[in-house]
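Presented as structure tokens, the chain that follows is alone, the form predicted on its own.
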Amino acid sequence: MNSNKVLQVIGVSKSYSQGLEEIAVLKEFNLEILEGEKVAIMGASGSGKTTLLNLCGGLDQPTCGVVSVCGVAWSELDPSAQASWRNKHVGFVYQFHHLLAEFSALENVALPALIGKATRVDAKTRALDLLHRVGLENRVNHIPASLSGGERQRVAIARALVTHPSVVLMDEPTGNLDIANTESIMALLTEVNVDMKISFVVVTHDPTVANQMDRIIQLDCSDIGDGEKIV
């Protein structure tokens, strides 16, 4: 693999059993996203965009096709190996925060680099930059009931950068918010991608957010099995 390649997904179908039929979510498809680069997924509901999340974080396995993230396929490791390097390389920011409810925003950002062997105090050194970054150095020890939706969502996001992972998957980050909360998400996304060259895959809705990506991949119902296609 091209070094500079964190991620490529090459000849992936996938399909789900419902009864006796079988029904083709993804089908033959092929993309690959470069060190750094921001890359908008768009579709109608039931395109296989989240479905393709999934397969890109390792959280699913394709029905066939190859899915690698930093030259290493999914497929090739087992289920201790695939957590350790999803940790390692991937962050995922979903429309919903996901945060720890009885977790203060300064543990919740913590706790992947915890998981990852960082000790307490690089762990804590991390999430404490990353919160500054974010523009919540002064909400640090507030629970995730106490902040707003935007401040949830940049918890969140730090969360998903506290280990420099390679590329960071998000799934609509901004479906919940205002438009001042969603330009102020998308200033730090590029802010942070210029400085950590970290790549995005950002699955949404909103042209808006989309326009300001590098690449924009359209995934179409009734064109199942033709791969990416570039807007």
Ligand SMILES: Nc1ncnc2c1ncn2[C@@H]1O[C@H](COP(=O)(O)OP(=O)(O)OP(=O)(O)O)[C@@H](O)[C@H]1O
The other form holds:
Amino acid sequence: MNSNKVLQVIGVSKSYSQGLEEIAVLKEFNLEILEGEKVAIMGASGSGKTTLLNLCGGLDQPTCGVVSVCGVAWSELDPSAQASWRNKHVGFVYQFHHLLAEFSALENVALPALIGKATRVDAKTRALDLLHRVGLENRVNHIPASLSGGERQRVAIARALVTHPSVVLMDEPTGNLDIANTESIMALLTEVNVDMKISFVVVTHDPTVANQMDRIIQLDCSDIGDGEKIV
Ligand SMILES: Nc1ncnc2c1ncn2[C@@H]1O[C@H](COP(=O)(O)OP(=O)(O)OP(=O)(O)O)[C@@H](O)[C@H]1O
Ligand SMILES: [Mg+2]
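Could the form predicted in complex with the named molecule be given as well, to go with the form predicted on its own?
In what comes next, the whole complex appears, and the chain from above leads the way.
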């Protein structure tokens, strides 16, 4: 397997059982993300974007097919090995920040590094560095409730980057933000992508966001069976 492929989705189908009904969401879907690539996933509501991100991050299993991150298939790993592989290689950012309410910005960002067995000093240094990078050096001790929406999302991005993952999976990261905040988040992603060579897979409904990626992949309820479709 080629080592510059950070993410491979090969012949993946996903169905959900809903009572007696089987809902086929993805059908023989293929996708490859190379090191340092930025890819947008677009498609109508219900077309399977979140489902795809969950499969990519090993948070859900495909009905058939293989999903690999950095050459290792999620299905080859037991749950504890999956958790450490995920911690090492994958960052997540959601539409709503999912920060821990009781913890400061600094603690929220440092946590994945601590889980990844960084020392307290190292985790704190890395978290402070990233908070500085996202322009929040004066907000490190704020809890999420005392940050603005855009600031919370920047903390969530810093948290996703603190382990220096191979790929960051983002589900509508700017869906909740105004134009100015969206622009500043996109500038940050571009900068981090160049400096840290981290790949990004960004689900978005916003064409302005999608057009800043290297590729746009369109999921359509009618043609997801065709696999990767580049527009
Ligand atoms: N746990 C589940 N059980 C049954 N059906 C599900 C489940 N999760 C998702 N679905 C169905 O799978 C389809 C795809 O859902 P998904 O959340 O991936 O869509 P999406 O493209 O992210 O949509 P949106 O843009 O609204 O977030 C939807 O029709 C949804 O109802
Ligand atoms: Mg979704």
